[in-house]
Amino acid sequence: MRKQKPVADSFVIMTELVLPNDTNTLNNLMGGRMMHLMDIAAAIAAQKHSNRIVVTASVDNVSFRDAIRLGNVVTLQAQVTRAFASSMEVHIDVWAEDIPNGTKFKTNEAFFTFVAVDQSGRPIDVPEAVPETPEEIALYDGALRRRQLRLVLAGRMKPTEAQELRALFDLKEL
């Protein structure tokens, strides 16, 4: 039986100040810089869960809802949602805060997948993720569908083999 760890143990909060070197010509945080910060926060969450070196395996859709401006404080919150054999899905929320104006708003949300590896770079087993709160349980329950969708889109799983996705769309055998 695999070791179990609460998903809350992987929770990470990372805070950054948007400086001129982080922005484009419109004084907005560059999208690539945002993705870099998200990758770091998510990797730390995956490392906390697995106690191993981790590598990024995939990034789901990253949508930019609102611009993050020069001088804003960016807060990233990341947590493992579910662990499979050697891979872990991590959910990231990003918030921007304009401290002088007293405003805070959610700007990004995404799912990243990491694989734990040994010193030779080979995948290694990770502890099972145990959700406890209603939000953690909902993210955990959706993780298998999201994983199957990633695998189908990557050509690593046939759509007919994606049982959770088929059930979601009530698809009959093809």
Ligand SMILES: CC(=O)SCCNC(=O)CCNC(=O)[C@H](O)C(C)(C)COP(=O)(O)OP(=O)(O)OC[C@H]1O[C@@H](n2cnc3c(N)ncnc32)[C@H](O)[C@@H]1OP(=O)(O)O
The other form holds:
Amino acid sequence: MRKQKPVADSFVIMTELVLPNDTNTLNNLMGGRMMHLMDIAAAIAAQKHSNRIVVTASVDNVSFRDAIRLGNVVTLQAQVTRAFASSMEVHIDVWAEDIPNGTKFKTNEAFFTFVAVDQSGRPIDVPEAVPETPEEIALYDGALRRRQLRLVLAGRMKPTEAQELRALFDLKEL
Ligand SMILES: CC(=O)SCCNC(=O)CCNC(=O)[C@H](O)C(C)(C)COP(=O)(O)OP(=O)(O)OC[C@H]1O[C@@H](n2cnc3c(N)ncnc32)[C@H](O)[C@@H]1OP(=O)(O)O
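Right, the form predicted alone is done; let's see the coordinates for the form predicted together with this ligand.
Whole complex next, starting from this chain.
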């Protein structure tokens, strides 16, 4: 039987201070630097779930809503939402905090997909991820549709095979 692990076991929290080397000429954190931090935090969550080497397979839509300023503290929280065979979806939330001003606001949210691989880079199966809280269950339930959407967009699945995604939009014909 496939091993099971609570999704909470993969929880990761990472905190970074925005320094001059991280910013653009407006003293805002650069998007690429933010993506780098998100990739690392999310990869650690996937590693904690799988106890394997993991590679980034895809990143869903990332929006940059509010600028993060030089001197802000960035907090990233990542957790596996669901595991499939070798792949895991990871949800990540990002907050920026201006400690002297006492303000904190959410800046980003994204879903990453990681694949566990062996020493030769071949995909390898991971434990099942078990959600426990209502929030974890909601993320788990939506993960299959999100997987189908990203695999269709990546040309790895035919839209006609994406049953749960089609049901969401009530698409009878494609
Ligand atoms: C260019 C860069 O720097 S990328 C950043 C770092 N990332 C990397 O280097 C990863 C490079 N890519 C790879 O090594 C391979 O494409 C892998 C390991 C991700 C997939 O290998 P493949 O030989 O295509 O394996 P396969 O078709 O069996 O798929 C394995 C899993 O990956 C998943 N997968 C593959 N591509 C994607 C994708 N674009 N989005 C989401 N999941 C994907 C599959 O759905 C499958 O999941 P499952 O086992 O849970 O069903």
